[in-house]
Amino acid sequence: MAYMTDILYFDNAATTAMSKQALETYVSVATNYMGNPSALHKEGLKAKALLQEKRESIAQHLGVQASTLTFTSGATEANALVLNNLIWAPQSGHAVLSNIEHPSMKEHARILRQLGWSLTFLNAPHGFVNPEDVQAALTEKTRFVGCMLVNNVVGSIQNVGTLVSLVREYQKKSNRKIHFHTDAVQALGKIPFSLTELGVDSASFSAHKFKGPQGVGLLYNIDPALQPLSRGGNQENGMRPGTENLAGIAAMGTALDEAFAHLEENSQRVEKINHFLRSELSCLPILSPSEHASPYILTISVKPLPSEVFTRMLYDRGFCVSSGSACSNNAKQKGESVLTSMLVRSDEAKSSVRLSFGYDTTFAEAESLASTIKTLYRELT
């Protein structure tokens, strides 16, 4: 069989290609800004001014104060800054996390337990965390609650605002601060949301999810008690020591400008692609919710075929898809455990394939993918 020579990319939830404009910004800044933003000479002050300009423009998109934003190497570091902050607490306590969190959140459980923290992991039936479960999990010792905004495996949009409200009500009764964090990586540049309306204390973002560069991201934080994970210089108000990645930050700002300029247009087009694939692949179990879900992610099951086998065969035919989140693919059964916590049947979880779309995914590409999946599935079953 003659396979395609051009790769059609359907793994945008893992990472996106940098946009032309973001790449041009990166090259321009890397070429023309040689100074360290912390230096006091002319070139340093020039770099510092650009850094603040980008912080303010990104803050405007998010509807927050520029002072609440810390530039990081990505959401994994931003999540670590928040969760590892519990290590600095004078006393151990209790933390609540959803069972569908990204590994950069869930993998902190072991060290926190070693330090005496108790953790409660909440399932998300059919992709959604129940507010009643969050309410029932809160105790007098609860100091932290984490729930992602958009799930990276099936795209379900969590009702974070309601969950925060429940936590705040309990907080009033206990008179103890409970920090609420949301991993909003799959939301920024794709669905509309307001950090202030959600009421979260902190949120994490990665530029490479919306056509910015890899290795740069953001932490939003309004909790004055949050302490830095590492010690060093006073960059980023001391929250994240180390010289800022100015070219990456500037390119992230450009990518975000583009994403917000075309947010509704992109969403409508991707929704049509999502609906088309749901219809074309209706012979297979669709694991992504049909409502209250990001149109950018569609997860199906190709049972009884193992997902790793099916994704490799799709790649041989010119398609990049995922058998789970990219950060889980190298860790056995982690992607499956997320689906299991959603009450997805084990055989369907083991055969799950995630299709994720970008701003530049075309309808013709989706038609080709649907045809190939159906043909391949018929050949193998």
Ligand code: PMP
The other form holds:
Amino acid sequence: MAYMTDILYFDNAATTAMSKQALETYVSVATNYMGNPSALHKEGLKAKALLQEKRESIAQHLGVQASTLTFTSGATEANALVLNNLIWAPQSGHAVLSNIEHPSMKEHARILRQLGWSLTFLNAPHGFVNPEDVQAALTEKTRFVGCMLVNNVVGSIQNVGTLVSLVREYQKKSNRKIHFHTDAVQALGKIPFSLTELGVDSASFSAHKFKGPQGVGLLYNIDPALQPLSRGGNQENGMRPGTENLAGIAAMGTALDEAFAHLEENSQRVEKINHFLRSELSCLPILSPSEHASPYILTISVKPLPSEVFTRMLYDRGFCVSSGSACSNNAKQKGESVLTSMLVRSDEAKSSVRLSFGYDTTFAEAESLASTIKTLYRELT
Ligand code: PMP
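Okay, that's the form predicted on its own, but what's the structure of the form predicted together with the named molecule?
What follows is the entire complex, opening with the chain shown before.
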């Protein structure tokens, strides 16, 4: 979809523009709700009621109890909330993380090691964490396992349910709690999944990936031992003190309603776009797996051209795509290291270009992208 400019936007895994309805909800709540949800007067109670209504409708979409949900400033905070519990644990232990986690998970490694934790990072050959590798990594000291549901670099869908079962079996034998967390940011509103069937202890989500506002997210948690990240008032049952971002939360709820109402049809349309691009660009290495992958992400390699050169030339022609993930200044290296841990050849990883689709990406836009990529590649090689 062409937004305010003529840009053709293929970077929806990085962020999405707020939907019209979500924006309307945001403006309406920001305009009409003046009270703090913790205040006891009428305006406060009105705000509190809306907060609860949104918590319940979001919980319904997720198939969980409303009391398991904590509103946060995004998935980075939700991931930090969970991982900081290890930092504050009275005794250090062992944690297992996939090597393809988002930096908001992986970047805790240094501090954890400083505090005496040992960490095992598991590779994900061809995009997937091997259940046997998880099994082999577990020790008597393991207290935490983290594995994302959909990878943000190539879109691979991890077999989280199986990984959780293996962890639970081990936990039964060792009689020690192991917390299983999944970062489900790239899954929500895009692929169907059930948190209760997966059996995870916690999961993180971010509104701006499904056309809600930036700076709003969600933590699902059923582990009673989880402690808050910051201290303050009793908002969010004390799990996330600080006045709630009511307009943002309400807009997230609206965006999620829309995403769930059109989940199937969106997914079928995006799948067609994905298949079309795969076939049009079959002359290039495709780094996203062809099975067990989200249709919303397609990563290709334009080797021998450096990805930043190619993405820049695509920008110049009106396309927004991404070289690696767009989460930090050194995102390219991060994306590259994720690809290397998937056993992608280094020359292909250095030339990776991520195309990511949204609910309103059209076939005509995909046709235009395919022909521009092909022409550009031919001209430059
Ligand atoms: N995890 C994944 C898989 C992501 O793609 C992102 C967004 N780039 C995040 C976490 C962080 O989300 P937020 O921007 O809400 O902090």
